[in-house]
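One chain is shown next in structure tokens, namely the form predicted alone.
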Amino acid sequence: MMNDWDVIVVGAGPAGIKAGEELAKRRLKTLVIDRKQEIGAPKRCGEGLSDRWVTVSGLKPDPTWARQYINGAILISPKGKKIVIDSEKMGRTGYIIERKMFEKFLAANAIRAGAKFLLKTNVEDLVMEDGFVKGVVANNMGDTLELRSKVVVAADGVDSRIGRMAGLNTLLPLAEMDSGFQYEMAGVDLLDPHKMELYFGKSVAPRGYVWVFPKGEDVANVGVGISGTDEKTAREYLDRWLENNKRFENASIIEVNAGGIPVTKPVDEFVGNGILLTGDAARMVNPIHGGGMGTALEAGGMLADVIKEAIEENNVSKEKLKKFQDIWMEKHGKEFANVLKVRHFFEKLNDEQLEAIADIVVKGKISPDVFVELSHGQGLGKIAKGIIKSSPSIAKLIFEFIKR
């Protein structure tokens, strides 16, 4: 193992692996480090991936990881109203993937591009010189390694220890974190094997929802995301929901997953001298549905271009690397701010108000497609206009949020 690298990437999730591939493609000596002993495991993910991100990442769906084609969603209100979204007609399809296989697929591509991987390796400290990050000190299965580099990329998840070591503020208040708990189950009676199911209601999932993501004709990820400050655990909500749904009486668990989901704005600073954050470490996560895999994959090419230019100019200062944050925020910053506004609006609603919104959609006053718009920070105005006669209080609340 060499001691000197152009770039060391800490964290071998989708963000780190894709960054490693893109950096290697630009002929930079790249090392990807992860503390896990296996790429892709354990997963902390519902495993949904839009076809848009597959295309942006330059990938083609592969049956080794693209488990189930998804052409829409079914939203279920607190009282059981079903809203069917046909996203195929909008050109917004996707897949429920096998995340473990997907990450190994990505890693193989990165290795073919020239990146090296070092697993079961925990970063214990950063190498610092004159206020610049110059590498990492890591423990590789009992051996202490000092690995030097021109730039370190922190792709180590939402709490980003590496970012904190470099002096970046990556602390996330519990109120801005959702708690997720999920079972992968077989023997599931699915409403439609090609549509995601999303269940809403304060008693079902405070500040979140229950999801059923099909991975086959009778296999699905069944999970819940709730506020991280709730008195009950996510598992309690999910177990109670399953007990109350006879559709799952013949199903059984084949895998258990859990994790935290950031539902807030990106970190204030992505970069420092010789270091930058990407993926969940930078909180590149949609605040309303918690998906961050796509934007993390996309960020790989953005950061690789910036790092290559910085190294070629022998200037890896915070000011130079900030170009990455500027590019990413220019593309996604406004959208994510609007999405956060939408999430805050729906947090204010009780079940009766959620039911009123579902009712105007079921009655055809507005299209179900508005819920796809909401996931991109748009559509609140359409709901306000559709509901103003039946529920002026909700319309007024929407207009107040729009003005903010």
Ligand SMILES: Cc1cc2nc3c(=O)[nH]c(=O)nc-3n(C[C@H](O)[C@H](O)[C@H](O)COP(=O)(O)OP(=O)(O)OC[C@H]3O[C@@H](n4cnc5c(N)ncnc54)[C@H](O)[C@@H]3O)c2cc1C
Second form
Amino acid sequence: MMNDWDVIVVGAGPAGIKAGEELAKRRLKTLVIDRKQEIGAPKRCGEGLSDRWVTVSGLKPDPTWARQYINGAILISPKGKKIVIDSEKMGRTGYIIERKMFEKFLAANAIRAGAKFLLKTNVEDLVMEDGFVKGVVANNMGDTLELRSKVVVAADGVDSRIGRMAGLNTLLPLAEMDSGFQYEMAGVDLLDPHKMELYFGKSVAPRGYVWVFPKGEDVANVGVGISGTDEKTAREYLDRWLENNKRFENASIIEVNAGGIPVTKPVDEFVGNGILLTGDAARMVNPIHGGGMGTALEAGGMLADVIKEAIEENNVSKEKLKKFQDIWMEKHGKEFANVLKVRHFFEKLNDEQLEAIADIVVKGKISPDVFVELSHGQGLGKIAKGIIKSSPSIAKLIFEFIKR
Amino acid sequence: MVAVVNRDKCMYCGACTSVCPKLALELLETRIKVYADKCIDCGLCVKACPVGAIRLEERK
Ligand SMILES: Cc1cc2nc3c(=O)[nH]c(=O)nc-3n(C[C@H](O)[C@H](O)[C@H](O)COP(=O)(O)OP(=O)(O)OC[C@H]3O[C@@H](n4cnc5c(N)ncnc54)[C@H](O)[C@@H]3O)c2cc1C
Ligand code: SF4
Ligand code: SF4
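Would you mind generating the form predicted together with this ligand now that we have the form predicted alone?
Expanding to the full complex; the earlier chain stays at the top.
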């Protein structure tokens, strides 16, 4: 094993693999390490990925991983009102992917670009010298390895333990984590095999939603995300929802998944001397729907440029690497802050109020597209205007909220 | 009290490890390692767990 790397990437998820590829493309000697024995499995994901991110990542949908074409979504209100969003019209289509195949596909690309991978290897500690991260101490199938590098990229997912080892504050407050649980099921009676179904309501999923993401004519990821602080478990919510749903009578489970989703703001500091955080580890997750694969992929190119320059200038200090954080925040900081605000507004609404909003959309007072806007941190004003006659109290809440 | 993981229920998903303020939990491939000496029995991990696989038990 070579022991003199330019960059060591901890974590072979979407963020780490893509970072590995982009770094290798810039002729940096790059090693990607993961503790798992198989890339991509077990998945902790609903596997929804929009075309926009596929394109941003320089990819084309490939049949090995792009399982099901998605042309829209159906939102279901607490009382069962259905709101159909046509994403084709909006130019925002996407795929439900097979994540395991996707990550292996990405890894093969990274390896073609020159990156090396080491699996079943848990990073237990960082090598620290003169206040700089200089590598990692890892357990490779029972053997302890000390691996040295100029820069470490922490792409270790929601855990973000590597960042904490380097003294960065990545602790995820419980109230800002969604607890997720999911079954991949076959024999599912789907409303439309090319639309994602999203179910809302306090008894369905406090703060979050139940999702049904089609992976075929009758196969789907059926999951729930709820606020981490809830007394009941995510599994209890999902099991109860399935029991009460006749459409799932003939469905059964082919895979069980769980995971934590950081629905919070990005960490205050993505970087330290010789270290840089990306993906879930930096909380690059849309805090309204919890999707994090796209931003994780996109960040690979951004961080590779910054690291390349830093290594060339022989300066991997925190100040130098901070350029990555600046670029990322410039691109997404404002939008994600708005999304978080919108989320905070919606989590205070009760089912009756949600129903009133669904009502004006169903009656055609505002376009269902407003829900797509909400997921980008916009659209509250539109709802306020549309609802001012039927529920002035909600309009007032919104206006007060926007003013703050 | 100290956090104890029920290995039959555990999904090895890392929701608990992410919210532990003391790094008292570590996710390994198919195991959650509990550093009992670090645990301050705050119970955050218990709430975070999607399947109810962690409990606080009396220290032995
Ligand atoms: C239930 C659920 C549903 C979701 N649904 C969607 C969805 O539909 N669409 C979407 O875009 N996003 C979704 N997400 C979020 C998405 O899964 C994450 O945003 C994405 O995986 C982040 O990628 P990442 O590379 O940053 O982290 P991860 O994919 O978590 O990868 C981190 C990797 O680091 C490894 N690692 C960690 N610590 C160490 C260590 N010490 N040593 C060695 N290796 C280590 C891990 O084994 C892991 O492979 C969902 C999440 C959950 C939990
Ligand atoms: S009880 Fe608190 S300190 Fe102990 S393991 Fe759980 S989260 Fe960590
Ligand atoms: S949150 Fe629960 S299921 Fe997930 S790793 Fe921790 S104990 Fe296991």
